[in-house]
Every structure is written in structure tokens, then in C-alpha cells.
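Consider the single chain below, provided in C-alpha cells and representing the form predicted on its own.
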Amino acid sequence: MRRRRVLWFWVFVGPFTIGLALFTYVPLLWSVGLSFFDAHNTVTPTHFVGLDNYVSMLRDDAFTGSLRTFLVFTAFIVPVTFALSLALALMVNRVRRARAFFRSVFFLPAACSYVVAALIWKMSIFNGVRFGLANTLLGWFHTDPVAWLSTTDPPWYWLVIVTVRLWLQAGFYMILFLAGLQRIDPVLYEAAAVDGARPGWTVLRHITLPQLRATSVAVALLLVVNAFQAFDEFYNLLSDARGYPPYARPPLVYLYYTALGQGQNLGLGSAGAVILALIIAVVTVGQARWLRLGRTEADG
């Protein structure tokens, strides 16, 4: 019986394990190995260069500038998405009728492709001509059209990038917060009402938010990691037939052009990818320790 269980375990799990190894772990290990070689236009290099690729990436102003772009993007998208998704969850949780309908409506954008959403934002809403939706609204107030994606002073392109990401992911994190809200014991709110606590900010601050601590930490971690991985909306919003502009270039876009652009420097691109992965790991671990992820009240 035990052998049969082991056999059926590998029958079901084996194909997924093999696929995960072939399409995830092997490419990751190959990329790490590739970062120590001079790999121009090839994935099977022979010239070992040691840490030269890493030194070149860290000295590259374009790469460090892409990291600054990430910091700006994170400063915008993480707190705004966190606050909006929490607000949506609180509103949906208070709805007594058609709660499933509102939950589905707010979550629906999460099923949309980032590429499709970016093209809609670029071609229909913020297309930079007077017939776009945003410029049409400005025309009602007798304001000149704005070239949203090509104006750098002020940097209106951030409005386009942040709003499309916000529309795409706020519903997903709303579902996480909603699940956390539904796990809160109603007895806590009843006890607060008996003690004279007024509904609103007092209950939210002293009961709801502390009970949502674990969910809030998970949402914050996911938001930061997803911000590091931003690519589709940046590339599809800002690139055109002339290429990608020098501004608002996040790390993955820069690495894409480094590894697959005109230079085809796969060794340099792999080194940049390893550096980015290490930064994500350090930031995630540091954020988890700062937010005391996994600790209980007894742990202090």
C-alpha cells in the first residue's frame, strides 16, 4: 500500500516537478553561470571573465538609473494600491446585498492582460491627441491637450503608468484584504460597541487594522516584489517605432535591451538579473523582519 501511494504521488506530481525543473530552475542556474562569462550573441560561452560583468553593471549609470526609476515607481504604487485595496475591501465587506457582484466587478481587471490594458491606456485614454478621453475631459475646461507619455516636465507619464497598474492590481489585493476581514471575529466588534466605541476610525484603528496585520504584511511584500518586476506596462506604454525613451526605464526593461537588444550581451544581462534578484531578496527579507512577519505577540 505504501509503495502504491508513493507511485501515485509521483504520477501526479512528477510531470509538474519535471516541468518546474526544466523551465524554471535550469534556466535560473544557467543564467547565474552565464553571468561569469563573456556571452555576446550566444548562450554557450567559453571565455570566463569572473566578476567583470557585475562590476560593469554596478558602474553603469543606466542600470543604476533604472533602479532609481524603480524607487520612484514603488513610492507611488505601493502606498496608493495598499490604501485603495483596503478601502475597497472595507466598503465591500459592509455591503449587505450583492456583495458577490461588487467583489467580482472590482476583481475583474485583475484578469485582464497587462499588455491589453497598457494599449488601452495608451491609445484610447492617454493617447496625447485631443480626441483621447483624458484630453477630451481637459477640453471641456478649455485646457490644451497634454502629450501624456512624452512630456517629461512635468512628468505626466507617471500618471499613466501608475493608474494602469492601479486599475489592474487593486482588485486582487482587495480580495486578500476581504479574506482577512472575514476572518475577524464579530464578537470583537460587539464588545467594542458595548464598551462605547463609536463605529468608524476608532474601531478601524484599534480592532480592524491590528487584526489585519498578517494580511497587511503579505500585501506590502507582494506589492514591493511586483513593483520590482514591472515590465509590460512600461514597455508597451512608452516604447514606439523609435525604441524606448531614456526616461522611466525600470530594471527589467533595461536588462531586456541589454540582453536582447542590438548588443545581445547575455552575460552582462544575466549579471544584471542576478543583481536584481539579490536586491529583491534583501529587500523582501529586510521588510519581513522590519514588519515582524511570522512572529506572534508572545515572541515580542
Second form
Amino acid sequence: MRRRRVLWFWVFVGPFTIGLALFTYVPLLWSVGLSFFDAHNTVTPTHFVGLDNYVSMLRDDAFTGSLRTFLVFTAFIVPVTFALSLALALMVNRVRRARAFFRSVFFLPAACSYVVAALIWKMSIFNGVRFGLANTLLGWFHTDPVAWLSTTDPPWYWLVIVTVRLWLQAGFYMILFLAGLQRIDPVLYEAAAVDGARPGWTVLRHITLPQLRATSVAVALLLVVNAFQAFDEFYNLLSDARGYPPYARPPLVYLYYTALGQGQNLGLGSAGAVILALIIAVVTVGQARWLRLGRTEADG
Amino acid sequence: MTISRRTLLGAGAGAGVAVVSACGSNTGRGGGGSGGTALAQWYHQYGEPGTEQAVERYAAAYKKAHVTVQWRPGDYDRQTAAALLTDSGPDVFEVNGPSLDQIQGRQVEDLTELVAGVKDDFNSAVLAPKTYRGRVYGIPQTIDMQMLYYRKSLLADAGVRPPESLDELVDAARELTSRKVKGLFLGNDGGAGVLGGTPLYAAGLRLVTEDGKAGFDDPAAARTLGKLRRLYAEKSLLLGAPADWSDPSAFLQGLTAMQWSGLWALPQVQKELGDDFGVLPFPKDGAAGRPSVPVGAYGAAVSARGRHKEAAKEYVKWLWVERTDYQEDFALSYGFHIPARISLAKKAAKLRTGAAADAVRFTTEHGYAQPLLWTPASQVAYQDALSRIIKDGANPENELRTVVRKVSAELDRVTHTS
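Take the protein just shown as the form predicted on its own and give its structure as the form predicted together with the partner chain.
Below: every chain and molecule of the assembly, starting with the one above.
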């Protein structure tokens, strides 16, 4: 019997393990290996260079600049999405009529692809000529058209990048918050009302938010991880046939050009990827510890 | 993770294409039975209708091997770069290079013998970047070039004459700008991408010198690039147009009075504007300056990992050296390119009049091709700096100092590898 159990275990788990090993762990380890070699245009390099790739990556101001970009982006997008999706959830939760309609309407953008949304943002809403949507609005107030993605002073491109992500993500996190809200026992609100707590800020601050703790932690964590993986909308909004401008260039985009573009410097690119992976690991673990992920409300 | 997912999908799609095309070749023209040698040839996707059918016709006409053409849309440079790392890549492929790293990494075959005897018939400006230490690694197919298109009527209305110096260009762009029309379109990034080294050549400098040093370590470089900032700061540039510089739409729709674009846009511009346009090279700047236009050529290369390298070379020689009738057809019947062979360019009636004749003259007199030693790393460093100079108003001297340092390090690296 025991052998049979082992057999069945591998029948079910085996294919996934093989897939995971083949498509995730092997490339991952290979990449770590490459980062110690001079690997121009080859994945089987012979010239060992030790930590040279790491040193030049950390000395490369374009790379360190991209890390800064990415911190600024995360610091901004995480709280904003968090607040917006929580607000949406609170509102939708209180709606009495057409609940399904409102929920679907706000959730729908989550089904749209980043690439498609980025192209719509770039070509029709925020294009720089006078007949773009945003510029038509400005035109009503007799303001000159703004080249949203090409202007660095003020950095209007952030408006485009942040709004597209907000539009795409807020609905999804709204659903998570809604689920959390519906798990709160109505008795708590009734008790609060009896005790004289006025509905509104007091109730939100002392009942709703503490009860949403587990959901909030998960949402915050997911948002940070997602922000770290940002690539699609940046790439589709700002790249052109000749490359990528030196601003709003997150590390993944920069590494993409170094390693996979015409640069084909796979050693250097891998070193950058390892550095990035380490940063993500440290931040995620730190955040999980700090927010005490995995503990239930009862653990406090 | 995004990257690996993407690469995986790409690889999957690539494999799919390979399988599909392999099936197609087995059932379709498999009867050609030519000694069993099968060659895969890759092209990037040309926009002009008829080109794909044409290259398939050439391939079918070759009797010594069975050639399967793959027409590859999407990011072609990355596809070939990735395919050259594996055994399943093409035998023969066109490439906007090959790049120095590809040559030094021995990913492409030496094709010097193929052009023996006719080497002088190839345009030397475009053959040079395909030549490394005297050996030829790519055979130029057709020449493309870029130039400045201007609308004659708009210039006349504003009382501006076609600019002959960079200062005149800056002034003209400012005077041509109104609420509805911008003076000049250099691409949505403000020119950093498409102009590249062109302004440096217009200032009498170069990207890389003959002896492999950075060719713009000179005060004139900062002066010239600083003028591009004026175009941006005076709001004379069109930015954020729906179609980028390579497409003449912005120019044709009247969003801009002048636009930098490619020779390929000429037929469309001619069709829509008739005589109401002219073309210019990038105007000269400073006392040592001369006008400049960038030229480049897709070249045919042979992968060093192919199974039938000799057969592949023979095929390349047949198509891109011997069959001048096909070369002429390819360059002139579909899109609008200049044949890479001087003898063919001279014969072409289409290139003898009007703006096309100007374009050919600019190419011969003012054409420069990006040097082979100008690697992607140098390109990124320079382009980033140029973008900061144009958009952020960064100090050109400081920016260029950093670029010269990075480029010199990169040149050291590539000239010391064998």
C-alpha cells in the first residue's frame, strides 16, 4: 500500500515538479552561474570573471538609477492603490441597488491586458497632439497641449504610468477587500451603535480597519510584489524602436535591454537579475515579518 | 519572472512556427528533391506588400538546395540574437549588422570569398560596418537612409528658406511653429533615438575614429548637441504624435512642417503631397561641419551553428552576389530602397529624378554608417546622455565627458578581444 501511495504521489506531483525544475529552477541556477562569467552572446561561457559583473552593475549609474525609479514607483503606487481599492470596496459594499453591476464595472479592468491598456493610454488618451483625449480636455480651458510621455519637467509621464496601473489593479483589490468586509460580523457594528459610536470615521477606524487586518496585509504584500515586477506598462508606454528613454526605466526594463537586447551581455544581465532578486527577497521577507503575515486576528 | 515567461512564450511560438513551416515544406514543395539539403532563411517583416512573395519566389528558384523562407514579424533583432545561441536557428538570415559581438563570438560565418571580385561594386559606406579586420561577415542587400522632409508651402508662408545650417534649422522650426502646427518632428522622444550620431557627423566629428577611439571628445560636440536642446526648449518640436518618426503620418496630416524620416516614406509622401515637399540632409554645424545622413543596410549572414554552412554560403552567393536581377527587383519593385550595388543603383530609373535623386546624392556625398565598433553599450550610454541634454537641459560638456569615459572603456573591451 505504501508503495502505491508513493507512486500516486509522483503521478500527481511529478509533472509539476519537472515543469518547475525545468522552466524555473534550471534557468534560475543557470542565470546565477552566468553572472560569474563574461557571457557576451553565449549561454555556455568559458571566461570566468568572478564578481566583475556585480561590481560593474553596482557601479553603473543607469542601473542604480533604475533601482531608485523603482523605489519611487513602489512608494507611490502601493499606498495609492491600497487607498483607492479600499475606498471602492467600502462604497460598493454599501450600495443597495445594482450591487452586481457596480462590482462588475469596477472589476472589469482587471481582465484587460497591460499591453492593451498601455497602448490605449499612450495612443488615444495621453498622446501629445491636440486631438488626444487629455489634450482635448485641456483645450477647453485654452491650455496648450502637453506631450505627456515626452515631458520630463514636470514629469507628466508618471501620471500616465500610475493611472494605467491604478485603473487595471484597483478593481481586483477591491474584490479582495469586499470579501474581507463581508466576513466582518454585523454584531460588532450593532454593538458599536448601542455603545454610541457614530457611523463613519469612528466605526471605520475602530471596527472595520482592525477587522480587515489579514486582508490588508495580503493586499499590501501583493501590491509590493506586483510593483517590483512592473515591466509591461513601462515597456509599452515608453519604449520605441530605438530603445528606451533614460527616465522611468525600472530595473527589469534596463536588464531586458542589457541582456536580451542587442547588447546580449548575458553575464551582466544575470548579475543584475540576481541583485534584483536579492532585493525583492529581502524586502518581501522583511515586510512579511513586519506585518506578521500568516497570523490570524486572534494571534494579535 | 516576467522575462522568463515572455521568453518561454516566444520560444514556444517560435517552435510552433518552425513546426508549421516544416509541415508546409514537406507537403508543399517537397518534390523539388534537391539532394536533400534543406536551408532555413529568415527575413524580418517588410511592410510593403509583395516583398514576402518576392523572397519566396527567389528561394523557390534556387535548385541546389531546398530553401524555406521564414517571415518573422515582431522584434526581429532579438529573435535572431536568441536563435543564434541555439542549434535550431536559421542557416541564412538577414541582419541589421551582424554586430561586433556576433562576429567576435563566431556566431556568423566569414563571407569574404563570396564577394571576391565584386567587392568594389558594393557601396563602401554600408559594406564597412560589415567588415571586421578585413573580412566580410554580411552581404549588404539594400541601402536605407534617413533625411529631413519639409513642406514647401508652409515654409514659403512663413517666409523661411530651407535650412542649410543647424542654426537655421533651429530658427526655422521656431518660426514655423504655431498653435496648430509644430515646426519639426524628430520622433516622440525629441530626437535622441533617431538622430544618434548624425549631429556629430554634421559637426565634422564621428562616433569612433579610425584608430578605435571615441570620436567626439571635442568642445564642438557639446556645442552642437546643445543646439538640439534649443529646439526642445523653444517648443518647436512635435512630441507624442500617434505615429512615430518612421511613419510620415504626422507630416502628411499637417501636424508638423518638417519631419525626419526614412527614404521608405518617400513614395507615400510623393503620392499625398505631390510637389509640395522637399528633402534635405541634416544640416551642417560650425566651421568644420558638413551635412550628414545616416545610411544602413540589412545584410545577408550565415549562422555558424547551421548544419549546412557551405550550402548556405553558396546560396547567399547565388542570391545576393550573382542574381543581380533579383537584387534589383527586391530593392526597387516593392518598398523604396537604394540597391547596395553601385552598378544597379546607377541603372535605376526611379532614382534619377526629383527627391529620390536628391536622396541618392545625399547618400553618396554625405552618408555615414554607424561604425561596427559602436556597440549597443556605447549606443545606450550616448543615447541616454543625448536624451538628458535635450529634455532635461543637462550640461552637454558634463554629459559628454561621462559618455566618452564609458565609450572608451567599451572600445577597450572590444578591441582587446580577439
